[in-house]
Structures are given as C-alpha cells and as structure tokens.
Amino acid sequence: MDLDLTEDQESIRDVFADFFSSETGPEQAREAEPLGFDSRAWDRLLETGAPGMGVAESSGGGGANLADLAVVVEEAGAHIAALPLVDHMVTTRLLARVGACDDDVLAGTTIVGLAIRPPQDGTARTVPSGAVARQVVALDGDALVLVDSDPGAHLQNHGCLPLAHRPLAGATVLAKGPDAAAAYHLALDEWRTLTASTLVGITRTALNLGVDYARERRQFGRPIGSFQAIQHLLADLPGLLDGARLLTAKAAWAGDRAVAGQTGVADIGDNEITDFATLACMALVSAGEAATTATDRSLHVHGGYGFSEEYDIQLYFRRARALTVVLDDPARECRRLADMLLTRHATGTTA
C-alpha cells in the first residue's frame, strides 16, 4: 500500500491550490456568511470540471477516484472555501451509481446534496448543503429517494454552513432494497472521508497561522515564538496533522477498493484494518480531533486577537467545530467505531 501522492495527484493538488488561493479564502468566506455559499466562486469552479470529476468517464465525468477527490477538498479546506464541494461530489457519484445523474448535475449547474441522517417525520433534517442544493438524496427506510425542490430555509450555525431541513414530500424513489441501502452507506462513508480531508486542510492552515503569528508578534523585545509556553502549544501539531492526513489517505484508498468490489478486513487482534467503513469513521474522528486541537491552540497563540473577526483563525476555529458535529456528536461516532471493531473481534468476523 503506497499512500504517497502520485504524479497526477500532485498536479491535481497544484492546480486546485492555485484555484482556491485565487478564488476563495478568508475574505471571500466572510462575504459569504451567514449562508456559507460563494456563488461566484462556484460558477468559477464549474469551469474546472470539479463538480463531476469523481464520476466515471463512461458516465460523462472526469474519472477521478476518491483519493483524487481527497486531494482537491484538502485544498478547499485549507482555503476555507465556502462551497458545497464535498456534498456535491459524493452525491453526484451516488446518483451515477444508480443511473440518475444528469448533465446539469455533472456540470454543477444543479447543486445536489446528501441527507446524512435518517429522515424524521418525513423530513431530512440538517442537510449539510440543504440551503443551497436543488436536489437532495436521502435513504428513507430501504428506499433511496431524490427530492427536487427549492433550497430550504438556512439554519443559523456558528460554522456558517449552508444547513437546512428538507421535506421529502414528492420525492422520487431511485432504488429500493439492500442494494439501495448499500449504495447510500457507501456514499456516506465517502462523505466521512472527504469531510476528514477538508478538516486536514483546516488543520494545515491553522498550524501555519499559529506559527506565522508566533514569529511576527513580539513581546518583551522578542518574538513570542521564542517563549517555551508558546512552543509547547504548537510543537505536537505537525504530528496530529500528518497522522490525520495519513489515516484519511488510507480511508480513501480503501474506498476506491470498495468501489471496485474488493472487501477489506477490520481485525484489531492482528492490527489489520482495511475495511472502508471502519477507516472512514476513524478518519473523520482523527481529522476532527486534529482540526479542533490545532485551531484551538492557534487561536490561543493569537491571544485575545484570536477571537476578533479581523483575524482569520476564528474562521477556521468555527468551521472546524461545525464540521466535526454536523454528522453527529464525535463521542457517538467513537462509540460507533468501537462497536464496529469490538463486535467483529468478538464474533471473529472481518468486514
């Protein structure tokens, strides 16, 4: 297993790093608040083909795999892009798998999103891109359904994400049964993986912001980065960043194997975990912890300025916390992971 970037992935990273650097960033994120959607940047993104790049070329997409998409969304996270990129990419791949992805969805002119929680009382609640997506895919019982309606009313949140509830009235059934549920859960694990990659990007920039400020800010005639207390806040963050990135890359690798029909294992006895669902959960938890820790410490390095709207770190601080809880309480996600690992270990099953 080689988790280093390929030459093609390095090119993808460079292209999208340039794009997000020029078209998005903290100033654009501020202008997009409170909805959390930069329509101008989205229109520019359509020109790159990114919205449909995760769909097979035979279906009209760009043929990129999950590992490629993780490279793209890390850059989006690093530049705090106010774009529903993860939700659209994942949902587009899901629609393509069930034969319901049209040209407008592939092009991104119709934004689509995924309901990441089971519907309640006929409503998909707190859909991550529900306030901007025209179409939303949900799993209602054993039926995979598509809602095509105006975006929902934006739910205010500290992370300024485009959250909204979406009623399922009038939804079209795309598929039913075990295969439909399996396709949905595969997409949800892809969402976990790409959200983890977004959090890796946030962690990366939060670390850089903290280090840069510690070098520039002076007290008692010298940079505050020379003080041991400041150094201790930042010293272990590169390890958290690299660990989260590596685990997310392994989850993306396992996801590509799962799409190809290859099953993995989750054997904690032999410390062998290649099962996609398990790794996706681990990646989200790990990247969420890295992002919340890095943004918290970087904000404290900034002192009182860190809470000020003029300083960029507060944007990353809020976004990191919003993304880590939008699916569920991280503690419950950890318990879910424990159940997955320990149940299989106790019963002797793998994946």
The other form holds:
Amino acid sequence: MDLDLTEDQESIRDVFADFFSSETGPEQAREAEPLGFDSRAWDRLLETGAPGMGVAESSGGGGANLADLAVVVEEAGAHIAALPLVDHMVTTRLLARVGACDDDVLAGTTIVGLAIRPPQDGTARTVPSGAVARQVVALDGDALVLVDSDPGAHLQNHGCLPLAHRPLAGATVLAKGPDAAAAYHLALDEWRTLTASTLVGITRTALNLGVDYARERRQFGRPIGSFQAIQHLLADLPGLLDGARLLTAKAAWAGDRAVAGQTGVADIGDNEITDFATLACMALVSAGEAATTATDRSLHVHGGYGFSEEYDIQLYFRRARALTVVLDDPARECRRLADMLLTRHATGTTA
Amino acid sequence: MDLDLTEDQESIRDVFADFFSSETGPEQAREAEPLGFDSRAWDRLLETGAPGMGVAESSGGGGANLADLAVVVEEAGAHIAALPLVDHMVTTRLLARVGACDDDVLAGTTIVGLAIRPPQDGTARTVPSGAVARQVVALDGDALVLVDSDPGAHLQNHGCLPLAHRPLAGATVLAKGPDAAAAYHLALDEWRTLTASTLVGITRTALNLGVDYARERRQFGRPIGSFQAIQHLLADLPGLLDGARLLTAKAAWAGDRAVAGQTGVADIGDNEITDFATLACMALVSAGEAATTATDRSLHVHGGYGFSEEYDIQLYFRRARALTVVLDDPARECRRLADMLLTRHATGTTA
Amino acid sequence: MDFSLSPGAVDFRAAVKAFIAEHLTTEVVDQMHATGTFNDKTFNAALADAGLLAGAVPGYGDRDPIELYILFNELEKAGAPYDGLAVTMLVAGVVNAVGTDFHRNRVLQKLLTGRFNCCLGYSEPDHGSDVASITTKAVRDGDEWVITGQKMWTTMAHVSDWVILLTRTNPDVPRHKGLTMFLLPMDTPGIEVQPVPTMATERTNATFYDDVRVGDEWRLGEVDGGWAVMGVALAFERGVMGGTNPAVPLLRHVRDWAGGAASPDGGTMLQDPLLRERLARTAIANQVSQLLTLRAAWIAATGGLPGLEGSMAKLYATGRYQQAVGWFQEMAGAEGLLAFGVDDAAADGWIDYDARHAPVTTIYGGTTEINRNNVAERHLGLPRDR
Amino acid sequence: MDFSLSPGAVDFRAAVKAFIAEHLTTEVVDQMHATGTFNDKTFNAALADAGLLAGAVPGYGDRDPIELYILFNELEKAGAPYDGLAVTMLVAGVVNAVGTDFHRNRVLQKLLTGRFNCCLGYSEPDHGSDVASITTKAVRDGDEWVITGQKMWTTMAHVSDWVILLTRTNPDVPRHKGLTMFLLPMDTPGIEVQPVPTMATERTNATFYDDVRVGDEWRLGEVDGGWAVMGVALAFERGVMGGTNPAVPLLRHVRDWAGGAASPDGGTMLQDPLLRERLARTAIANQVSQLLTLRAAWIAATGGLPGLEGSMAKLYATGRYQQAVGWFQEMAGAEGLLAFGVDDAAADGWIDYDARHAPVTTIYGGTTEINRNNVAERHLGLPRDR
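Would you mind generating the form predicted together with the partner chain now that we have the form predicted alone?
Everything in the complex follows now, all chains and molecules, and the chain you saw is the first one.
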C-alpha cells in the first residue's frame, strides 16, 4: 500500500508540468482551434521522448509503465495541450506488443492513433486523432489492422479534438484471432485509463480557475467566493477530483499488473475490484463526471465571463465533454461495466 | 384561460382545509400507523359527503368534477390524512360509470379501492387501499371485476399506506371488452391525477415545515435560514411545487374534458399537450419528484430532528416516496409516457 | 382553472404560427447562427407588417399579456431569432410606461415598425449581479448630460438604434438611489461598440461611452430614479418574453434525429429505453416550464407584477434545459460533438449548439443565485443573508 | 502508487472476514434492527477475544491505521453492528492520546476487552452544528466538579459505561476557549437517559445531567482545553471508522434480489438496462468512496491528520449513497416499500431500511454543510462567509 507517487513519478510530473506549462496552455489551445493540433508543441515534445516513453527499453522505448504515463497526461490535460498524446502513447504500446512499432512511431515523427469504436462499413468513425495521425490501428472483426494514409478530413466538433473518419481500405493486418482482439482491448483500456487521467488534469485546472476567479471577483462589496452559494458549488469538487484521480491511478496500477500477467478480481458484493478492464471503465466514467461537473460549475462561477471566448474555462468545459463522450455514452459504458460485473465471477487472487 | 380556482373551488378548498386541519394531521397520522387508516376521521368525513362527491348528482353523488376533487385531496395531502380518499373517489366514479355504485359506496360506509397494477396469478398485488377497502375493482384481462371480501392482511411499508394483496377469486364481472378497459384506464388516470394532487399537498406542507424550522432554529448566533446554503436548498422548491400543481390542475382539466367527450393532443415537438392520459402520467411523475425533493430537503434542513420520530417532516418524507412509487417506478412511467408521445400522432383539435 | 386559450388568443397564435411557417426559413436560421446575431430586421419588419408586433409591447395597446407570451413562446419553440426583438419590445414597454411624449414619438412608434432595435446597458465589467454598484457617470452640463463609462454584455448593441443606459448621477447617496436611466441614440458621438465572442454561436458586446453628450430629453424617468425604471423592465422581462422553453426545439431536434440514428445496441436510438425515458422527462419539464411561464403571463394579464413567478420559471426551466442538454449530448456520443454543417452531426449539430449555449442561460437575465436569493427572501420570507 | 495491501494487512483482513463469516449471524443482524441498538456486546467481546480489537484503537499499539480502516470497512460492508464499537474505539483513541494513567487503567484497558462501551456527549438540543456554543455547565467544587445540562443525540448512551462529555467551564471567554471535556461513568448519580426513536430502525438518546458530581480525575485534557480534545476525536473519526461505504451492502442486497425478481417489462429486474446502469454507477461510487477513505487512512498511517480528506470522503460517499437508495427504491416500485419481515419485500426489506436510514448520513458526524464549509475554507482557501 502506497498512495504517494514514486520518486521517479514525482520527477516525471515536475518535468512534464514544466514542459506543458511552457509549451502549451490556453493560448496555444486557442491558436490550435478548431483542428486541435499544435504541431509546434508536438515537435518540441519529440525532444522529451514522450511519444515512445511507454514502450519497453528493450524495444527502444522509455520503459515507462501505465502509471507513469498517467502522470504525464494528467499534466497535458491540466495545461490543455492540443496534442494526440494519449492516442499516440497507447497505440505505440500496442504496436510494440505486436512487434510492429517502427522508429518513426517511437520517436513520434509518425503520429499513430487508435480507432476506439468498432468500424462500420469499412470505416473507422470519429477516430480521436484521425485528422492528424498518419497511421491508425483498428480492430476489424478479429483482425488487428493498421491503415497508413493521409490524415482524414477534420470533423469540426465541440471539444476541438482532431476527429476524423478513417477508411480502412488497404489496411495491413497486424494480427488475427483472440490474441489480436485481446491486444486491442488492452490498448483500449489503456486509452480509457489515460483519457481518464487527462480528464483529471482538466478537472484540476477547472477547479483552480473557479477558485481563483471566486477569490478575485468582487460583487456586493466582497469576493464572490465568500458567498456560501459559491463556496458550496465548489466544495464538492475536491472529492470528485481526488476520487477520480485515485480510481484512475488504481486502474493504471491494475493495468501494469495485467501486463505483468497478474489477474484481478471484480466482486461488487465485497467492493473488491482489482481487474483492469473493470477499473479502466470505472475510471473513465468517474473522471468524465468529475470533469463535466467541475468545468460546468467553474464556468458558472465565472458568470458571463465564463461564456466569453476570452476566458479559459470554456476551453476546458468543451474538452471535458468531448473526452467524456467520444468513446461512447457513459450510460452505455456503465451498462457494459454491468455486463462485466454481473456475469463475471471473481477470479484470481485478491490483491 | 383562467389560472385561478373557481369561486366554488375556493369554497371547497376552505371547507376541506378546515376539515382536514381539525380532524386529521400529524398526530392522527402517527396514531394511525402502521396501518395508515384513521377510522374516526373517515367516519367524520362521511358527513361531508366527500366519498361520493365525484359522482354525478343524477346518480346520487355530489356532482364534483375531477378538478374539484383535486382541490380536496391536495388538502388531504397537506394534512397527511390517513384516509383512502383518492382510491375511494376514483373507484366510486368508475363504479358509477358502469352503473354499479350502490348507496353504501356513495356514502362511504363501504370503502372501495382500485387495483392499480395488473393482477398476477389471480391476485391484485399491493392494492393501495387493500387493507381497508371492502370492495376492490381490478382489470383482469379485458374484464372489469369487483371483489367483495374482507380487507387483506396489511403489508407493513415505508409510507404506512394500507397496502394489501387482494385475491380476485369469486370476483363479479362488471363489464368486459374494450369499453371496460377504457373505463378502467380512465379511472387509473384519475387515480394518477388525484395522487399527484395529494403529493402536491405533501410538497406544500413539507416546504412550509422546512421554512418555519429554518426561520426559528438558530445556530452560530443567527437563524439557519439566513445561511445561503439553506436558502438555496429551499429556493428551488416553490417552482417545483407550483409547477407540479399547475400540471396536475391541467391534467384534471383535461380529464374533465375527456369525460365530456373532448379529445386532446399530445405534440411534444410544439410542446402542446392536452391529452388526459398523457397529462395524468406527467402530473404524477412531476408531483412525485416535487414531493420527493421537497421532503428530502426539508428533512435535511431539520438536521437530526428531521430524522427523529418526534418531528412531523419524517411522516411527509415517507409518504411522499410511497405515493411516488406505489403504482410503478417513475422511470418506467416515463417510458410508458414515451410510448404514448412517440407513437401517437397529434389528434383532435387544439385547446 | 381553464387551460384553453381565448378565441382571440387562439387566432393570434394561429397567425403567429402561420407567420413562422412562412418566414422562418432555413436561411434565416442559418444566418442567425452564422452571424451570432439573434435578430433579423427583415423578419421583425415582416412581423410588424403582419400586425403581430403591437401586441408584443408589454403594457401597450389593448392586447392581452397572454398574447405577448404566445408571441415569444412560439418564436422560442420554433428556434427563431427573437432575442433582439424581445429586448426591443421590452424597452418599448418601458418607454411606454415611464417615457415622455418625446420618447413615445421618437422611439416607441419606430420600434413598433420592427425596423429598429434597442439594447440594454446595465451591467459593467466590474458590476454584474450587483448592478446597483455601476459606475458609468452622467454629469449634468446645462441642458445636457455628459456620460462616461463602459458597459458589458450589451448584446445587440451592434445592430441597435438606441440603448437604455443605467448611469450614476449621484455618488453621494446609497447606491440604489443615485442612478438615472437614459435612452441613448447609438449614433451619438462617443459611443464605441466592441464585439465579445462567446463559446456558442451568439455574439455580445462591450460598449464604451466617452464624453457622450445628450440633451436632457433623452433621460428616461426621474433624475436619480433609474432603479425604479429598471424594476419596470425586470418585471416585464422575467419569464414572459422567451427564455423559458429552450428545451422545446432541443427535444424536437433530438426526437427527429433519434428516429433515424443507429444505436450501438442495435435498432434506432429512438428505441433506446433510456433515451425514451429522458425524452419523456424533458417533455414533462417543457410542460411545467410552459405552465410556470403562462402563470407569470396570467398574473401580468390580471394586473399583477410577476417578478417572483418569473424567477421561479427561469430557475426551473434553465436547470432542466441544462440537464436535458447534458443527457442528450452524452447519449449521442461522438456524433453529439459534431458541429452545424458537419455530415453525421447528431441532430444536425443542434446538440453541439445547445451544449455550448446552455451554460449562459443560468447567468444572463439574472443568475440562478440571484433568482434563488429572490425566491428565498421575498417568496419564502427567509431572513437576508447579508 | 501501490494498491496492494501489505502481507500483514492481508492477513488481518482475512482474519476479520473469517470472524464475520462465523459471528455475524442472521440473529445478530435481526437483533440490531429489532432493538435499534447497533452494538452487540457479545460480538464485540468475541472480536476482542479473537485479537482483532487492539488494532482498532486509533493511535494505540503497533497496528497500522490501515488495519483500523480495514476492520471498520469490513464490518460496514458486511452490515454488522459496528456503530457502538466505532464510537467506543474512537473514545479509546482519545483516552490514549490525551488521558491520564488513571484513565488508561480504568477505562482504556476495559474498552479493549470489547465488553464495555462509550458514547459521545457533544451536541445539545440547541447546539448541533454549532457545538462550540454548548451550555452544559461544569462548576468546580473543591476536588470535584458539578455538571448540569442536557445532551442530544447521545447514541448508545443506554448501553454505555462511559460518556465523554463536553461542558462549559468558563462562560466569560470566547466560546471555544471555555470548554472542558470529561469522561463520565454512566452510573454516576444524576444521569438520566431518555430514548429518542427515529424514522429508521436505529434508536438514539437524549441524556440529562442533574448536579452530577465527579472527581477531577475524570476530567479528560486540560481545564478549558475541551475544544482541543474534540479536535483529536474528530480527526480520528472522519472517514476512517466506517460510515463511508454504506452502499456496499445496499448494492449487494439489490443485486441479489434483482436476479430473482420479475420485471414488469418481462424477464428479471437484473436484466433491466436502467437497473444495470445504476448498479454499475453505484459500484463505481463504492470504489471511489473506498479509495477516498483509504486515502484518509493512508494519511493517518503516514503521520498526518486526515480531517479534510475525511470530510471529502463523507461528502462524496453519503451523497452517492442517498442517490443510490433513491434509485433503487423507485425501481423496486411497491415492493421496495415493504419492510423487513414482509413477504415479497424487495431485497428482504433492505431498500425500505436504507431509504429510512440514508437521510441521517448527511447529518450525523458533521452535516454536509459543515463539511462543505470545511473544504471551501480550509482546502480551497475561499474567504470565510461569516
């Protein structure tokens, strides 16, 4: 039991907090709208090794585990970096696992992304990095496929994500069968976990923005943050934030255990959950709700200014919603979770 | 267009407010627990003519319409009368419509009730007045049936309603076929409407109890009602209360039009709803939510005292929930409503 | 109670519906969202020419306030550009109630033609909810006033002919008592309009007043009597002039989309039980919002001032609208993120639009907090917090 | 981070689970709800005899606070009668932290046997959230104190051997500074216990203190230092000693019921998509509640005082519990209203029970409003409202 970051993770956090704070942020996010890709920051990011850091050192990567990556992308979310980092990281790990990760991908000079929804009629729809990634990996039936083509036409959207449809015509089959599907689903659960962590970062900054505004903005001769109505609107958020962060960290921990071959359990009768797929789904729903609630309340605390483009909170507000639903309706995710919780029996050993 | 009560209805309201305030109330409700029937108050109620007031004068009743009855039962709800008034009123009207309402029923010396759920295996389950009504009317397949038997064994419950299962063995068939079903469903929609009105009365008193407590209770040297957290907890309730009351009144108005042979429309695209079945369902969901929310917040405002048996709010809290769900889950009611709204086309003329 | 409209109101509503069916073209709707200006002078002029606008001035003429409600409710339900018109007609009502013959002749008559607009100059950058503390100064200079200051959220200023402007004329008395209202022609030298873009399609403005000189005839109401003039405007505004049924077009758009959209669970989205439940809940909320609004109109129609009832309607309606938007955006998944004009956008982009627009509805025209204070103190009689 | 328990903690948890499996019989559970006393001395004594209780005293002995969390979390999840034990062990921790050798010998050692109970005498009829204003007086008389007053919500007083009692010893200083804590044997002459029945099954009490005389050796902490003693107790209490996972047994009961209950839509309730969604949401909330609680325990285990973290855990967990109860009671319909012991009661009456019990969870042990004030002022640094 240890609920603190490791010393390594603290260093990672500090390094990337510095990086994202100097290279990305609200101004850069605005400039990157509507596409949602800051190519200058991406080029700078290559120097940090982040694109390949989640791949084993033996395969030429940085050797970071999922828990480490979660620390990185929380900072990216907190600084609203317009970068396809989560998508690139999980796809890179997936490619490495099937032995198909080349150096350009590891370095990030070729951007790769994941088709997170089942393809329809030969097309992967609304791929989160589809408008910027050269290579997209999808699960087509029981085949893990990679399409290498020009990025797709950007679909303008609420959160200024680089969404695009990607036809799978001409795709290469990387692997087939149950192992291919398992590798894809592992990657998708990593995507859930890291997207949850991004949302945690968004939640954190949204709360800070709301608190700062409430302390500075005066009405009726006092800071609005001294009104109980405002205080109580904000006071539920630290619990949501910290709860989502803990659950996301637990999912990452379970993911690293799963990669190491350790199975987990999912026993809701005893509230004992160590299974990665279960926790990844839980983390995304929980972080999505935290981010949605925090950005909504923080924007409201800003009054009319929250609605104006000039203030930053609306950037976080829109991305919170976009990342929460881009995979699927959270209610449908919950029903999928119920399918896992109510049919699976507790397996493996207790953590 | 007239959103005021008629003069007659104002008299009815005043008379019954006086009656329920002197003959019923929290003390009597406590004494009537757990069964939920105050036989002394029922005997006094017979003198007012309320049991048969919803039946046409030509059939020996009081000639009141559904809108009038809604005024009466709002007062019953506000004074938490432990009386099967709604059930008796709607069943009496139903019996009169099929020509089966005898004098004892009109007078209320024989209590009648409605089986609001479809019978299962020959038994009407959890009949709201089943533990006190002698006669119970049910729709069994396409047959409208009446069972005359000893009241059933009381099922102890959250809201201290006189719930009981009632076997239908030996029941008399009152009518059969589509007309029988239509008569039953009209009665059930009247039950929805009047139960909604009861819930509006509960909401009203719950709000008053919370406001009174918040004005009197002092902590930190000031009334707790001067804290914005308490003020804002209560400030949403008048809108819920008045909204539910208006919608219930509209349902009653539509019910009276339906009885007079006028059809209504249900066009959600234009927010134009005058159809009785639609409005009755809406009113019950809306009033159930208002009562649930108001009793919950008012109880919370009472602090620990709200949880103690000594204070009245817990009586309202439990009945609000019981009346909200005794027919069915409100979510399922909403899905039923959707079936009506999404398949039916707008019919008839605009109000 | 009787929920039937009077025969006159039925006819009026039919006329409004017919007008909308004819004039609210796709082009008009696209234009409003493309420009961010929810005001269409051609549309307004046609409304006036059809004889539908005179009844839209609160307190003016012989029309029933119910018709005022009908006009704006129908425009809102249809998704028409009515915001500019609502403010203009609100000002027309204020001018009619407290203005001079000069104002009525010079302004009111023009406003009734639908060819002119007004905007509201109350809030300032540092004074939003606490509008009584505004600092824009008006100083008397002979027969003229010299006005200096800045206003915020002056929506429609860029298309307006007049602004009603709240100024401070006496800094030495309690803050509510030193305010004076002006009705200012927007072409008066010294007025500058700066656009303020928002996260939704709609545009608002900041306006600057630099030594703006106007004659005393442009004063509206008494000197230092500006707070009372604002009270008249607020009582007209809350609830009755649109803004309390925004979920009606949302529901219609979602319903129409859901019937043809595939659900990931198979079948159409309209067959999804959760979507059906939420459509029904939204339909209920829409009825309640309409009834609470109608009640405010009814109170106005029977001689009352529905300030509190308007607060209740706004609190209820905007809260439910935001809830519904959240539900439908979640349920539409990725397609619910896509914007107007993008192929495959759920509900043709309306979900994205409503999700961008909804947050401001609990802010403008009185925040939720201010409305709750109102209801808590004035309706429930709870002791003041301050 | 590492979410694995240490081998010692794993063993301890296994021992607690084994104990519960053996000792938490249907009779024990029925008895607690029949009497309203969520305390079972036989059960407690057996826990002590099994060696599981010494680790349950916060700050005492060599056990990890994680084990304290484990013990109470397992008892809560299982639906065991732990309320009386939690308060008793909390008092044991306070006695250990601030008591004298006399207290430790006379009280603490006995408490560790599981055969004795303590209760908390803080709140008074007129002073709940504002506990610093209490008026129960303690006046020194030579070597003794004379205590007069009344306490409210003294849950377990009727089965307790001692009460820790907050009194006012100096009315002439600011209200936090004139308070003194006592540890009073409940059989001291002049103490009277009156039951206070509640809307759920649980019973609480009012206690009356009429010229109660005790020696100075029963004082706990410094004269006029009672506020600091309360602070110690609060820091132990919030979040770590049960009360933040009440929805775990609820979820288990509902799941087990739903598999066999018919849905009006056909099939079982467990096949209802909305119920499945809500079960999943509750499962998520249960994980989060557990993690927030575990974090508080972790902070205690690493030398911190998790007062704020406990507030966050309680705010989150109790809100979600109430939401879940509302969901499941609605979905169970009429059968969800039926009480313990009634045939056909949904989840054997647990839904009715939880619906009665849930409201108090946002009141006792610090109301939601007090916890929000705490978080707003101390965690977010927002300026004080008062």
